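A lone chain, given as structure tokens: the form predicted on its own.
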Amino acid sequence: MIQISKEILIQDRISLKEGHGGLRFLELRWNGAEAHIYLHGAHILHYQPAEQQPVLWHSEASWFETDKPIRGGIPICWPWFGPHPNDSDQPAHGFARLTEWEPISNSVTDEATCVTLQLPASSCPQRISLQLTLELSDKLLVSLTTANNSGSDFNYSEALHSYFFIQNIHAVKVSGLEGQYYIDKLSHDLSPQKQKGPIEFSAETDRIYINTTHSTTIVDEVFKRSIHISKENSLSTVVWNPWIDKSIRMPDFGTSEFLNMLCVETANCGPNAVALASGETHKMNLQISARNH
């Protein structure tokens, strides 16, 4: 178990609590605004700005065990993203949201409350580094920054898979990726199509936006709200919802609970991979604000 130093909390602003499973999580507030992120996966489960309802959605059904992902909130997909590209046996997006992180530094401001976390070393390929910076204001803003000293080329893929909370996916639209274009990872056919209007949903949606670096918002017209979502150093947003059949096949996930969720996920994946050369560091910024109708 990752020992917490006691210079990483700070009364009122960060606090170390026990969640779900028993799993431990860092606290942070600001003004009225709160975010929970648990040391497994450094996942962001909880974001709820001040007066207002959640932003991210996660499953009743979710396992909280240190030996399987957390299902909702802002995963961490990384070094890969889906399964892994040549073996089987590899967990699902990677071993970054399976890892117990430690927290490393804060900083507490008038302006914000924040927090970095990192990948232990020993679960790491060696001599490559990756950390998570949480920061938490009038918006939630969110760093995974990997650093290559290896002596050689890092390839990898990398998204936080974001999991919105919305009223219902029926009276939900995501603009901001008109004309843009995806591979509709559900056809046979991956060669990219051109997204026309704003998505909608009527069916289980998996595609990746490709070669885009577009803020989306989540138009929820039950809800009266709309989620921002900008980002920087990124070229994929994935936007997935898996609908009926496959929410049954899941096991960690509610038959009926499509209907409150959406992913639209800040990503480098598929064709956007990162190549990331000896010496150098990539930071993925994931910036995340709610605004009431």
Given for the second form:
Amino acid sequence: MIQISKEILIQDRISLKEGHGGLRFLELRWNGAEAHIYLHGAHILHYQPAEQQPVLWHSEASWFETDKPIRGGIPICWPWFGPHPNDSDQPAHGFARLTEWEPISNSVTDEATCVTLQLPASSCPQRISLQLTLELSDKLLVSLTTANNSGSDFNYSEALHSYFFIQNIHAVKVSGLEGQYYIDKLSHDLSPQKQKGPIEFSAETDRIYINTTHSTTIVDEVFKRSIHISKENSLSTVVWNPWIDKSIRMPDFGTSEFLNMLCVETANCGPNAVALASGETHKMNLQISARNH
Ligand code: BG6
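The structure above corresponds to the form predicted on its own; please give the structure of the form predicted together with 6-O-phosphono-beta-D-glucopyranose (BG6) next.
Entire complex below, previous chain first.
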């Protein structure tokens, strides 16, 4: 079990707690806003701005076990996205979300509460390092940084697989990707399709929007809230809702929970996988903010 240095914990701002399944998490606070990050997977499970509903969703049926991924929040997919490219025994979406991470530094100021965690070197490919920084203020900033000191190129995919809490999938639209191109993972035709208008949902949806740095906004008409998602150094945005049949097939997902969640994932995957030369660092940034209408 990872030991946590006392310096990481700051009275009133960063606490260590025991959460679902006995798994440990850090609770960050800033001016009434709150975020929880589990050491298992450096998994941000909860984000609630001051005087608002939670922004992230997680399943009531989620596993909270050391060898299984958590369903909801922001899982980290790394160093591959989806199934392993050539080894079907490897876990979906990589091993970062299945490993206990180590908190290594913090920063607490009037402007923000911030913590950085690192994937232990023993779990990383040799001389590759992966860090996640979470910064809580009037918004949530998440950075995923990969550094390559291996002496050769490191090719990988990544995603901050964010599950957002919505009131009703039928009454939600995603704007910002109009005119962008996507690969429909549910179609036999994998040629890029052009997005016409905002995205609306009436069936299972599993798309990788490619070559796009655009911000997106989830407009929730029932909740009367907009969630704004912006990003840097990310060329893919994955949009996923399992709808009914797939929900039933997933053991860690309630059968009607698809109504209250939507994944809009900040990623570099598919044709946007990263080729990182030795000596280089790549930092993907996600910013989430929510506004009531
Ligand atoms: C999405 C993928 O990002 O994650 C989907 O596009 C996948 O194809 C979903 O089903 C959930 O993956 P998992 O491994 O967490 O069940």
